[in-house]
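Next comes just one chain, in structure tokens: the form predicted alone.
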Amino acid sequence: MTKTSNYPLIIIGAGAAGLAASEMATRRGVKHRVLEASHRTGGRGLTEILADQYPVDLGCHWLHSGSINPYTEWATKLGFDYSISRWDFSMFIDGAWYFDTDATAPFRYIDEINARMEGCQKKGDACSQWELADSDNKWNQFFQYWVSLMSSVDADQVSILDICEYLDTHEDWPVMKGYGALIARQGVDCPVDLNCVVTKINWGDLPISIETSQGVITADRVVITASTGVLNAGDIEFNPKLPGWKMEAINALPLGNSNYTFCTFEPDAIDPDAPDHILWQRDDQTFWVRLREFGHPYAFTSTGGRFAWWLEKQGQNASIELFSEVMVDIFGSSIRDKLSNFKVSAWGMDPWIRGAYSAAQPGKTGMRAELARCIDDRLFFAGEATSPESFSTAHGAYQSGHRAINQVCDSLS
């Protein structure tokens, strides 16, 4: 006799990936649940309010390629305003205001290495980005710092294969309420049972069986939104074990880190005719500092790779001190005191998560596609370490979570 399920689908992870696969298993007539291990929503998607009046993104922050991005269209719908102003920079360099050259010089670096990469392409050349930088280049300490924060890992560490497939239509819109609350109000109706964790999938027959902190829960499908670096880690554990060209891939695809810190100031503290946007660079180390979004009295900073490993293991007050410093560095010692409401992110120590987001390690190729393929009809991925041309980002996570699901109602009929 046939055993019934207790549900034709179980999706797993409730960031942008798995409610976006809700919405549309909800859109085709598909009867499911989401198991969230976390007490909320949105995944790498995070708002919170700052100095209790300032929405500030701790996770993915900017609609980024804005005009070809899934959640414009929600963003428009639900009533979230986003800035689609372009904005320049000033640098401030070796404890002065840089003025020897325009401020596209770093950027024109950055240009010339593009360039390099897709000539590399052409020739199937699957090198990292660390091997095409010129190490005696002005602007190659910027260089790194750029990788680490678009990549979330080193210039060593990350293919230029990856790199090159990335869809960049460079209009990066920031949400005023919060991209992480968009993620989060997009997905309010479907159906998450949060503070369940998933402990073991047992796959080999049907139904499959759910080991969750809340009991067993069966399923006719699964599909697993859990971040490549939850997989790596074990957390969750299969039975049978995921065949070695699945773990291949997870392997290929590990998080890097990048975290962010914020901090108010006082309206006096900051000259207003002083940049909104400045490129920090004393020995080596640079930041790029952003002050006033949305003519609110904040600033906060990125870091990326290695050094965001590092420095989240140091505490929240090491990154507080070195922000500090920075400010102080560019403003003046009047600032310290006049900066307060620091908040940092720590994606790293996050246990539900593990690090930021995916890079594709050099050598690798073809293994997005690869951590997107189903297993036997009844393992479906999703998640933005599987988009082939949006990993990285919310957007490529929504979408990879309809194509999950396109997926399994072909599997289905």
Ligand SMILES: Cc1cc2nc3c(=O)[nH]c(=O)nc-3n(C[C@H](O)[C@H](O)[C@H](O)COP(=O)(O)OP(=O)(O)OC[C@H]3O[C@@H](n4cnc5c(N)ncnc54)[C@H](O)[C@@H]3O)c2cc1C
Second form
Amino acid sequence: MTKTSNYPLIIIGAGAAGLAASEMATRRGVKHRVLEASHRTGGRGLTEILADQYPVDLGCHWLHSGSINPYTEWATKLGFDYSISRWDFSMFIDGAWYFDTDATAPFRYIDEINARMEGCQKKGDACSQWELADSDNKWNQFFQYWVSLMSSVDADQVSILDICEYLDTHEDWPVMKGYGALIARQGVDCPVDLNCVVTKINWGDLPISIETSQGVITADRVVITASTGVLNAGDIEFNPKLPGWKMEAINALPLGNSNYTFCTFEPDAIDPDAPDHILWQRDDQTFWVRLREFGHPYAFTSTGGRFAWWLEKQGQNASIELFSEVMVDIFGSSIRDKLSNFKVSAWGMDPWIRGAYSAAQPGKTGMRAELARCIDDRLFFAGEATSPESFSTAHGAYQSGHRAINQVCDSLS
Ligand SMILES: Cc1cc2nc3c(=O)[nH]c(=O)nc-3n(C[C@H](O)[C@H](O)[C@H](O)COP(=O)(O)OP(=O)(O)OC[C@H]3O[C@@H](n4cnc5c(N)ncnc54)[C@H](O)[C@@H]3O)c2cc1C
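For comparison with the form predicted alone, please write out the form predicted together with this ligand.
Next comes the full complex, this chain leading.
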């Protein structure tokens, strides 16, 4: 970066939204740079290699709504294979395989709640998802776990109006070489300055002056893609302060938390006929245990909501021990010594993210549109939380990056 140079546009953050914004800015001929605090691009898209062999996603994993997801096209173009097979669940409850009911029963309960949500949506009711559940339903615990994965907060913390807006084609396609790797590859030609932490944006006068760990840079327009976790924490100072309506939107769309634990298992450790997708439940805990993705000998599970925050704070060994116990419960004590190469994500502690994905608080409506609204044709906002119908996803972030650049170009013309 030339420290004192003035750019027509600066983009803050090189996650899915920032890289897409950069791609669109290049396409529309707007000279710009992308400032990224981390040592890498991709943000909440992060693929790492498990046991030196298997790419695994610690962040976004599925091409949600695959047939209408722009990253599906990128995957095809860039040679990233993905799987479109649907999964079947088996249940392991209180120490035994559960054959008394069909495995779709918990999902039918979720469908019931979704139908109730649609009824409430018509009435404009901004209640939480929790208020629509039956506390004594057999599958309620599963429902709560599922919501905590979908929204990264618990059912009492998310507005049904938000969830009803979400556009879902129910096509969730994992990427073999990793979704995080795909995002980084898609943005490989973007002009990104890594390890460049933006600390303050002085936007009262033009040009806007941006203070960073690598010096001051000026710009006529700024697109901000940092998460609402980062913005809520006040990690980037705004001078003058952001207006009240913008702060209200940021506060109403906090990040929850969600984490993965992975491990490999020895080839003979698990019966080849064992199911690949297991819903495990005991006492007040539920986990979705997944085995052999793309045929590889590894297992993984996810946590969400308050439990994910709590477990992350206990440290990685607590996640490893918990997952090992779940695997022992299902496959017997002999499996413990056959599990290795553990890998655990920690999104809550990531200083440049501070959580997983945004969820609109009950009672707060229209906040995603407010978050996406620009200020004085100089500060523009993108990122998953600004997406009206694909929030909490990588493709929603991508689309928001394009939308922000179109706003920038309108403001320049
Ligand atoms: C565990 C988990 C599972 C997920 N699963 C899926 C899934 O299966 N499918 C899916 O579509 N989505 C999934 N998501 C959500 C998806 O990953 C995100 O919605 C998306 O990647 C967000 O992109 P973004 O560009 O909006 O934000 P980010 O990825 O957060 O990008 C913002 C960037 O800004 C940078 N930044 C922050 N502060 C500063 C600063 N001060 N200065 C400079 N740079 C800064 C950050 O380092 C980051 O790179 C998952 C997320 C998690 C955590």
